[in-house]
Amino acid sequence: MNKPTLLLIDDEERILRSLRMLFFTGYNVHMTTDPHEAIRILRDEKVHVIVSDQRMPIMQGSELLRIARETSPSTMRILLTGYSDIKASIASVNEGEVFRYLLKPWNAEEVKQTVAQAAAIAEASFALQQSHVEIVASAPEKKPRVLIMDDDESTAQAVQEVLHDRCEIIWASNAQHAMEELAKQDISVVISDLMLGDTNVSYILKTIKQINPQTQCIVVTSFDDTSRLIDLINQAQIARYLSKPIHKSMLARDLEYLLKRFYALSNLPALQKSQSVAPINDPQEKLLSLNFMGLLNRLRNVTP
């Protein structure tokens, strides 16, 4: 059986050598301190997983991963960095669409497990490419449903102006209403602030991806909380992180793209593994998530 190929990029040689020690027996490992060399490798070879640092003198890791996404979409992208910078974190979501955001100093077992999971997902995605399966992104007969979780009416107005009557738009201004809507019907895209009143709804976003990996989640918020964003990348696979006030042209572009991705994931369930999330690690959020799942099951059992 062929080994998966792993590409490591960091401007420090010692970091690359340390990482290579974790993977040299099970992977074909490429290492480079030059992002341009990394791009050449991506163009010339089938790379299953790329692991990049963020702060590098030639090119930022989030920019490199954006190019990697465009060059080799089936390659799974991981940012491994010592800097939890909010701009870099946002760029890793919006531009690089990273699978995981990991921090240095790393936990060896966590990194190995994450890379192994990413490699298996990439292998399945490459196999689909080789079998010439067409990734269909055609819209279903019914209108896609877009759920807005925000107590700010201007968010609902902006989404309505962007989508018009293309989608069924549901506005939930409190957490209870949002959970009831999620129980009643499948949702294509969720557009959510991080807070609904006094309720932190991060656990709802994380639970959604556990149940419906094809659902695309956009966070629209005025909060700049890097640690919370990193958790949402890893545990909720959020698709976009946008700041308020909303730029309608940017929202329109992202919604168009994410609706197509929702259709593609719905039509090809094998691709849904790329949306796999890490377990919720906060004990309180884990309990809230379990309670939410129980509520969903109860409501779905009584909903016609």
Given for the second form:
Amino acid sequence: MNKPTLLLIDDEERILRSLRMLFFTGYNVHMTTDPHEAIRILRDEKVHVIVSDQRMPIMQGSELLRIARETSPSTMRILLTGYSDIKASIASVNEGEVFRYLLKPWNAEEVKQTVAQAAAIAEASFALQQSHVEIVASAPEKKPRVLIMDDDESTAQAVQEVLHDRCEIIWASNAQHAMEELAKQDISVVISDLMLGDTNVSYILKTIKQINPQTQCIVVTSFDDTSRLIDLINQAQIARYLSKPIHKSMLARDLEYLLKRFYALSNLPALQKSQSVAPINDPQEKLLSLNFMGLLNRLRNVTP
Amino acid sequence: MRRGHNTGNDIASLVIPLEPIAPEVTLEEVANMFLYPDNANVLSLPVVDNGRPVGVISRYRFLDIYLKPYGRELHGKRPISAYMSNAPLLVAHDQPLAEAAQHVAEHMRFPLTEDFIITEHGIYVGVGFVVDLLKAIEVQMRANSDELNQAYSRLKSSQLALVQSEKMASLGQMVAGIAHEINTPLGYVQNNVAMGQELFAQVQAMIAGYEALVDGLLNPQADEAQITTLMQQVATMRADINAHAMLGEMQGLMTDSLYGIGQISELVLNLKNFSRMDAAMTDTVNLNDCIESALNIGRNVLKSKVELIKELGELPKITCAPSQLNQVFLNLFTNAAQAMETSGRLLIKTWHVDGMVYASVADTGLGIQPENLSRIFDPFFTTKPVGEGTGLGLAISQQIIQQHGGEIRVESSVGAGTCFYIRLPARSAAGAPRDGTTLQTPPTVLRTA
Ligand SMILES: Nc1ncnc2c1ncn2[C@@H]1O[C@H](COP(=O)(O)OP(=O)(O)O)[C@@H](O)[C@H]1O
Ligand SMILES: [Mg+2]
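Same protein, different form: I have the form predicted alone, so give me the form predicted together with its partner chain.
Everything in the complex follows now, all chains and molecules, and the chain you saw is the first one.
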């Protein structure tokens, strides 16, 4: 197998030199401080993984990754940033659709592993492309299920108005109910606030994504916390992060797009690796997640 | 002293329900009434006709008539209406105290000879003592001033809190910038050291391999096969580790690391100077240093969109609180960057004339609408969305400059840009010695060793 290709972008050359050393063996490394140059490379070459800084003078990393997504969809996108305000983090989800959001200073071993994982996923996805498998995003016979996890009824109403009867809509206003619904059946799209009452439900999203990588999660919230969001990107691969109040037209567009993605992923399990999540690291959440897994196994075994 | 009446804080509480006299009552009868013990304290008697007050007779005037020779004989049988004053002091029972007091004060005659009459819808209800009214007023004023004091101290503390919150807001932005500024060098330095450690281990293993080979070659007992194995081991290691290239690369990374550590130290130093919010204007510094320091802190906000031009002249040192002046410049720089849509130029100049130090900060941003020009220094005036602007930056900046005995001014034209001018006395007004080198030379320090 050829060495995977890695593209590094940062406005600080010393970061690039340092990273190049990290990937000295095993990769074919391109690096540049110029995002436009990066886009050119993406267009001309098969790049497995792109690792970009966020704050750069010419272009924000999330913007560059959005362009990368269009130019080379199979390339796995990673953000490596020293600091990020909430806006940048939200943009990295909604526009950049990043695979991982990593912080500087980084742990060498962790970054190496993440990039290796991303490279393997990209390789598989390139291979799929070459084998000319058609990625069909046609709707299946059964109606897709959408689960709303929010104690605020207006979210459920907004989703109802947007989807009408295209989907089976389930509304859970507390964590227990949400977990039961998720355990009973497969869900296509979860639309969730981060807090249900006073329960932080991040762990539910993280767990469900571990089990059903094709399930798409949209977070709708009025609650902004950058570090929590970063965890949700890495450990739940949330597909969208929307601020309340919900813009219906935006939600409609996102749902359309994510339902398609859900069909594509369901029809082609090989693609599901691209949605794989990092392990939960918060000990409390880990415990809650284990309990939820237990519930899942019990209920799924009972109802075939 | 006259009998004090219980004084509340309205006119009604001052009412003394004195039996009034009718207009036809004779002077003789009035004399008896003034002598009546219950009336010992009253200055005057109200004259009421059909419930309505029509006049007042004061003890003073009464005695004046009655005690004159033959007064009693001449006037005793005549009605009081012929002698009374027709313009009694009238106060409505529900009139506010202050208003009543004003009315009374305006119409009162000295020496004080009359009590005032209190009416309800024009009907007599009693009299009131001016002294009681004054006392009531005083009590009320004291309460008012207490309230005023309280309001004042509340306002003062909330203003302090606001100033603090502006500090926190700009600190928050700063921390964001600083975190990025520090994490970047920290990122590569940490990684480089980790790489170095790994490479070090590999090189160690390699040296061990070479040494084993040399030992094998030098050992007369070693056989061909053993030496071949050792050589093969070294060869594999050489192929795996491309030591030359790696070591060469590593050398560059070491240089980078030292540079990065330098950067971090500089930032930390800056931050330390910057966060010194103590207001003592005791340092003598060059204003250019304050500007450089603020630029350093604000680098992150600025570097992505601002082309920076500095024309810093040679300056005499000024006595000031550097951390505060840093804050002023950071505010100006942040505002300038925020006024630029995508990019622009920031021109910073300093110069000095006649004991005054001047600085100007000019940007090519959006400019300020003429109608806003007079308001930008007002606390809370902001044109920025919630969360972005506190509207306190310039208000605080102005306060700081004024505290330093200086002045800050603005010129702006919409679409072209904005320029802020700062003037500061080279020797600050506040507490700093104005003349004489004697005070400037530090006191002689006793040598102890
Ligand atoms: N350099 C500038 N260019 C254009 N407008 C400015 C500039 N500096 C200040 N302003 C105007 O003055 C207002 C008040 O500034 P300031 O007191 O720093 O508060 P804030 O920046 O939080 O709004 C700003 O909202 C802006 O409208
Ligand atoms: Mg400001």
